[in-house]
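Okay, so here's just one chain, in structure tokens, the form predicted alone.
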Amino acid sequence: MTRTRFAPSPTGFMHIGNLRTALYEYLIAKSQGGKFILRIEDTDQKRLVPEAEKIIFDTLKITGLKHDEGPDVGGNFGPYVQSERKEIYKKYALELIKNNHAYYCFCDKEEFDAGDRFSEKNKCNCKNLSADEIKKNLEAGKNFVIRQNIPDGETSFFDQVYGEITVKNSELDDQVLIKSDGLPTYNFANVIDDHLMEITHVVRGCEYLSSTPKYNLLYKAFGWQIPEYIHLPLILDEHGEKLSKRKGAASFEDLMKIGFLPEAIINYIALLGWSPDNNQEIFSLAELEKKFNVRGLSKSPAIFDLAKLKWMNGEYIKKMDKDKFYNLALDYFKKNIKKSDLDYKFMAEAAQTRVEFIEDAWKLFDFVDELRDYDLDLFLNKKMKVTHEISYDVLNCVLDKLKDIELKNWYGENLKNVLMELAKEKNLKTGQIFWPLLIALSGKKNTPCGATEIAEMIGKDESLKRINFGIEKLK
């Protein structure tokens, strides 16, 4: 059985290239019948950041990528969290040293601090210390690592995106495995449990590409069985550089804030880095779950195009239920709109279509408060022959009709006949009679609704007004 697993550091939020990874192995264990495993890796107690792991919960929840085994928000971690599996890999990494895979480094603090790589030519003597000093040391109490211990030759994989892969093993360092600390390091612990959580697909971005080749020799170290390698292509933002969460890569957590839906970050992200076999571009979960491939995963870098998922984000929009859009938007019409006694409800069916986010649906009617003065020339309409001069006499024309209709008939299909006989009388094209009206109700030529439902919402009062003010504009 296919078994994936998705091993987040709690360290901040989920940014949209580790979401994508987590996408990734959610998509290949679902479209081979197999099962999607959470992992948390919060050995780097440093870096660890209150709540995280609680984002994490709540991400894959609110994306739908629920995972088959693995910690849940309630505390439930059980065999899935390493900082509880402290001692499985203690056993391991004796077990290394004892068939000469691993040694001791007793290092001083600043080598430590230093980091865990040692140049070809300033090699850790450490590796050569007898039975004996090692022994002294342990006793006396002196600070160490454990560090994997390379051996001559070279390592080669197969990556089932980059191909076959061969490293020469001089050029690989003495990791560490287990820190000062006694946590192991993530290369140590990530193989450890890969192994014995039998994962089959290990899906990472290509940056570990340089890191597997250690892997592998710590899988052939202990005699155990490689796992099938997929490595993502990077994901960089609009200047050509690498989304990183240290540099403030989006979020997941962020493009939500801004009004980005899960269904719609979920759907462009799948497609960062990977192409169907056909044009498609929008994709339900379930669908992605029956159409994904591996075959169709890029070695080239994907560009994260805002332009792009604001697209998506209004498609999902335009497809969304009319009662879910109307209750979304709702708050932001109140919230926005001073006005009351307005039908949120036709303004919110007339926005769905318009909108690339659900919030900005009220600013589509931001004229019905105020009228904010425009420019002359919005009354210019070549194709429908709208002039000056007959935008001035239409909207005297309009003015007189309107101001004798009674405020019981002052709605939107009454309104509408009435202009309507009027371009009759002046043999004119209705066009040439509701361009005019509708610029001096909104100051806008695109709007969400024709001029006789504005002047239905802002009312009859403030409709004449209106008029009069483009009237004396076209003076």
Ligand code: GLU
Second form
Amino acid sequence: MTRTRFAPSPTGFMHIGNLRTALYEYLIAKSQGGKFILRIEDTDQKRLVPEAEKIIFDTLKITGLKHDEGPDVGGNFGPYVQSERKEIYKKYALELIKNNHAYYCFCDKEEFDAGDRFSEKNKCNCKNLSADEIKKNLEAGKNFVIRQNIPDGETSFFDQVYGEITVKNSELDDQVLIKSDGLPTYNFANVIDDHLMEITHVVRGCEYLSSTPKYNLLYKAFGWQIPEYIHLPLILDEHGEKLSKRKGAASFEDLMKIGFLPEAIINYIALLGWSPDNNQEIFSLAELEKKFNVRGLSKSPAIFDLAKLKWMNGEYIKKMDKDKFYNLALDYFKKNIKKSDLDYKFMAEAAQTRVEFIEDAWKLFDFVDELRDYDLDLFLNKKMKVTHEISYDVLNCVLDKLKDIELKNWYGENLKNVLMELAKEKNLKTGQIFWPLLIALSGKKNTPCGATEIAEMIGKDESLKRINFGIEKLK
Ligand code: GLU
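The block above covers the form predicted alone; next, return the form predicted together with the named molecule.
Shown next: the complete complex, the earlier chain at its head.
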């Protein structure tokens, strides 16, 4: 059975690259009827951020990437947590020492890491210590780390994205497996856990590609089966640089704050490095679970295109349940538009197909409270044959008609009928009436609804005032 794992280190926000890794692991498992496992890799205690674990859980919950297994936590699956598994790693490290695949290193850490291990001067000699010397050092309570003993030769492996990779073992360093605080490094713990958790497909960022031969030597030392590797390319911004918060957004939280919907984020991220067999772009998570395949993964860096994500967000907003959109947009309408006797339902419906962010819906109606001065040329409309002169004449006639309408009859449908009549009377096209009125009432060319609906929205007094203002401008 296919088993994948998401193994984040709780060191801060959920980077977009990390979320993509989680998503692909989830999809690989689900598309093959397998299991998705969550493992918190918290062995680098210096880098831990207290809030980070919660961010990981919340993100997976909001996006629907539910894990299938883990220790029981109040009836739910908890994640596996590496810091709680310290003894397990130690046991395996000692086994490696016994078989000469690892050794105690008593060197001062800095000295060893700074030195070139191949130069005689800096060479660490710990590999050659006798059993007695090791025993003495341990009894004296000397600080130590456990290092991997890299054998001579070459290591090859196959990555499903990057293909066949071969390195000379002499290029690999005797990496630390167990640190002086007794905790394992990521480099060790990931191998032990992936084996014990029976992970079949290891999916992670390509920054781990160069360390993978060392992991394979560990698998070999234990006689364990090496998992399938799927390393993912970098995600870059439009300028080909690393994604950063400073230049826009780098994390799931950043995107949520901007106003993107989780479904749109997941859909967009799925396409950052993976392409389906056809040109389909909109995928629900359930659809991705069926259609995702490793074949569609690419090794060229993915470009994060915020404009594309905005478009996608707009598509998700269009598909959203009407009442849900109304409820979400309502707060923004009420908070930002002072006039209160408004048909918010109508406004929400008009906005739903026109916005990329829910919080922008009210902005389409920013003319309601106040008419901002506008460019006279907005009245010009070639297609509808509207000139400044026609606008001036039309607004005068419209004013004449509308001023006598009783307040109880001041509603869109009736106003529309009155103005249609006017068009007939004056032998004008309806557009020649409605266009100048729309400009006069809203000061805009693009509005979410028509002139008579706006007239109803802002009321009779305000409408007449704005028409007068237009006439004055056109004089
Ligand atoms: N803890 C590692 C990280 O957050 C996980 C890498 C892996 O998936 O093996 O980058």
